[in-house]
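The chain that follows stands alone, in the form predicted alone, written as structure tokens.
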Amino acid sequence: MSSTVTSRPVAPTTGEDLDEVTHADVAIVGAGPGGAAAAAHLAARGRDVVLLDKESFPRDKVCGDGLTPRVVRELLDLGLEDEAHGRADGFAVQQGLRIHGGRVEMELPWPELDDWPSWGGTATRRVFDATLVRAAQHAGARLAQGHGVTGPVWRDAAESRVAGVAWKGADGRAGTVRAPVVIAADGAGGPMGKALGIRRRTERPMAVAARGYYRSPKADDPWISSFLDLQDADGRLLSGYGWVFPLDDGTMNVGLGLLSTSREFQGSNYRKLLESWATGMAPDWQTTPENLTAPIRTGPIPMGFNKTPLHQRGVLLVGDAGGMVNPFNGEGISYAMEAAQLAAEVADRALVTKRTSDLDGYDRVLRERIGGYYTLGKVFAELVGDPRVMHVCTTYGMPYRPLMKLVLKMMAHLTDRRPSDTKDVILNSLQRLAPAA
């Protein structure tokens, strides 16, 4: 494959400027992929609804461009069937996930399952979340990018009840979208979580990210790659994971994440971490500084719930916002999507019986289904702060394929809900008996 391969160009989304006060059913704070899937799903329902966003779309954003089985059944869910399958530009479809750890490298398949695809794929952020928009504007959706929102707009004095948010466009120009109800998934650092007052739950893991773009000729595997025990330049052991992910452009996502449970975490120059991760890879993988299409980037990786509850005063938490990231893997757009549409669910409920409480159900029902989980994943985070621990894992289980299969399950959240499968019997027991904390 030519190293002059570059990004695919995608076409600019168009919006429509706001009224100095506009009126919907709803307001969505952010249009990433939580956002843009919850006005996809509110505006098929018929639901007005207005969709802000600081930037202007396509945009990056600093991920791993995965998409497991678990973003899949959701494009699916959004009829973007092309995109689910790897026929759109931009989407490529990846069979498996091939783990490195210690000396052994293993390549396991999608595990085939009733309730999820059997495939993943990858896609940019850039394609991704620019998709996601059109489709909610294709459904109805109006979309205000380029309008940042400065915080929310109080039914009354006492706040008590969130009635809209006030907007700020970079032209200086500025109003408000009055809604009943409002879906706040601006990221981990937006406006709204501040407004509200909501504080990071810091016994909740958190982890950093860099992420970079490198020409390779290895861009058409099928295989996404995850490394599981991670050195420096100097040979020390990481506590951290690192990831290859071929993407439809030539190119390969390449990145490492540290936990917060981790000694390196604070004071760690991330780029120049994963760039000597990179460079220590080239022979295998052309990850070389010349082959490095742009700068580095880092993000934070909120997870586990660590912001709530998920419903405060007529505003519900979607995506980073509410600190749904796996702590297993670092994956967080399927939870994003999952919420949205839960979220949807509620909204247009609340929205005819004209009860606030109806609102609560939403924190109710994501704590059902995934608060044990991302308990058992806050247990993980806290053992494999210690590198240490993951080495001796790698080295002693990595060689056993029986027990790497249900590694992967759990740590891609792939079960069967009625399952047949010894595995899933026994990880969804786990899920069950751990507490929704």
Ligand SMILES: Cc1cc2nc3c(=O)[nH]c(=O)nc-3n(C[C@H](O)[C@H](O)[C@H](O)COP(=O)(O)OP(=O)(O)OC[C@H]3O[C@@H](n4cnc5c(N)ncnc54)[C@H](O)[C@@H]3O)c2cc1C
The other form holds:
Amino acid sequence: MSSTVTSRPVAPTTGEDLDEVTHADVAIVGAGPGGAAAAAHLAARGRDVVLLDKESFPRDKVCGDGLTPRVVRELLDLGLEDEAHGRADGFAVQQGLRIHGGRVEMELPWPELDDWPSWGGTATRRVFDATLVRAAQHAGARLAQGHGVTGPVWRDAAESRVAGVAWKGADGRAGTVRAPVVIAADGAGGPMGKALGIRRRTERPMAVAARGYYRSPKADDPWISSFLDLQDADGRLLSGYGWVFPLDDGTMNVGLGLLSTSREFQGSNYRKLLESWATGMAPDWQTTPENLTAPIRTGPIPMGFNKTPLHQRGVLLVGDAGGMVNPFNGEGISYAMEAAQLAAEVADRALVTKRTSDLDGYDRVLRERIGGYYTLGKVFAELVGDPRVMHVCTTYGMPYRPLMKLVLKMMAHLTDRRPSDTKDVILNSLQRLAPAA
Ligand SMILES: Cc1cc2nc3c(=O)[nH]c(=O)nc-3n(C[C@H](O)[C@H](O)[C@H](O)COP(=O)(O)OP(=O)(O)OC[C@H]3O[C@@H](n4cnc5c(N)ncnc54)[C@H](O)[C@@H]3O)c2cc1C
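Please supply the coordinates for the form predicted together with this ligand, as a counterpart to the form predicted alone shown previously.
Starting with the chain above, the whole complex follows.
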């Protein structure tokens, strides 16, 4: 087993050392997709942005590396055309999803829509996140990597308003970034939520997932695959799903995740589960332990806005920091980037009006846009928490192609805002009728 995650070399990113006290319009904690995209959008609006991350880029992040059409649109919005079209090193494109369930295998192209691209892709997070960080720098953001944020700086003793963040460097140096707006994009376990005393909404679903990189002759597959009938080594049905996402370097990202609504969520050995499931797949995939290129890693997936309100005392929560992953499919990159774009817009406006209350618009608009959909996602997660439900659905629903096309649109959250297709009208109405999460 080699220790490298990907064979693609990624150039290191040059950051800067911060002064003991630095001033900025916006301080952003975390340079994952949420933080880096927010920094790029704010810098493009002419704002002075400091983007802090405890790690140095490129760095690994446990993920499935799947980029749906929603992510492709965010890449296009950032002007990253080559990456969006899979022409840049490390980026691959796929035409759709191959679903495996019951005894059926079905290839479903990504839908043709006005609002969304009709293709998806993959890129390791080493490549993807470093690309976004560079885009943020290119737009004018200041990157402070290797700067771990320890918590907020308060404007007053009553802790009514955040006025910046405190950081500590790997070399022991410490300092603060003073900024009227702070964006917390520090991921599922970041320090900002804890320091602000934000509790996780336990009624919202969570998932834990494991992923491994395997060398495989199938790594040039033009489809990403998802497996809905997940079983453990003893053939027991599990409530979750597995994936195989081909990358552009001869490897595949293979993983599985279980929902918190399932019986096996706690107490499962996710690494072992993945190893035995991957080994049991079709022999021509060759997803056996000797083809692993790096150790299997696991990570949490916070879903359906599990930390709210999304604006708290001058801090906007973006991406996993606000628990923004889609409960239907475990997709979080696009939601982090979409929230980042809105956070940039709202922060920019609040910096002009100088009214903290204007930051509340971020929470309101985001919940209006996707709150209803996430409420449906919560119900879905509760239903499929019993693996028999998923089994019945795959056994009786999978053979019907029109139904599966509808399911794909629903699960991947891909409809037009002004639809000409009846399927989109139905799905949009369902989302509007559901109370916002
Ligand atoms: C196994 C697994 C598979 C997944 N598969 C997919 C998938 O295929 N497609 C998809 O769309 N989503 C997937 N997700 C979800 C996706 O990974 C996340 O939703 C996404 O990374 C969220 O982006 P983010 O910017 O909010 O946070 P992150 O990507 O977690 O970035 C947070 C950043 O904050 C930094 N940070 C943390 N603490 C500090 C600190 N104290 N100071 C400074 N910086 C700090 C971290 O170093 C990190 O760079 C998966 C998740 C898991 C666990």
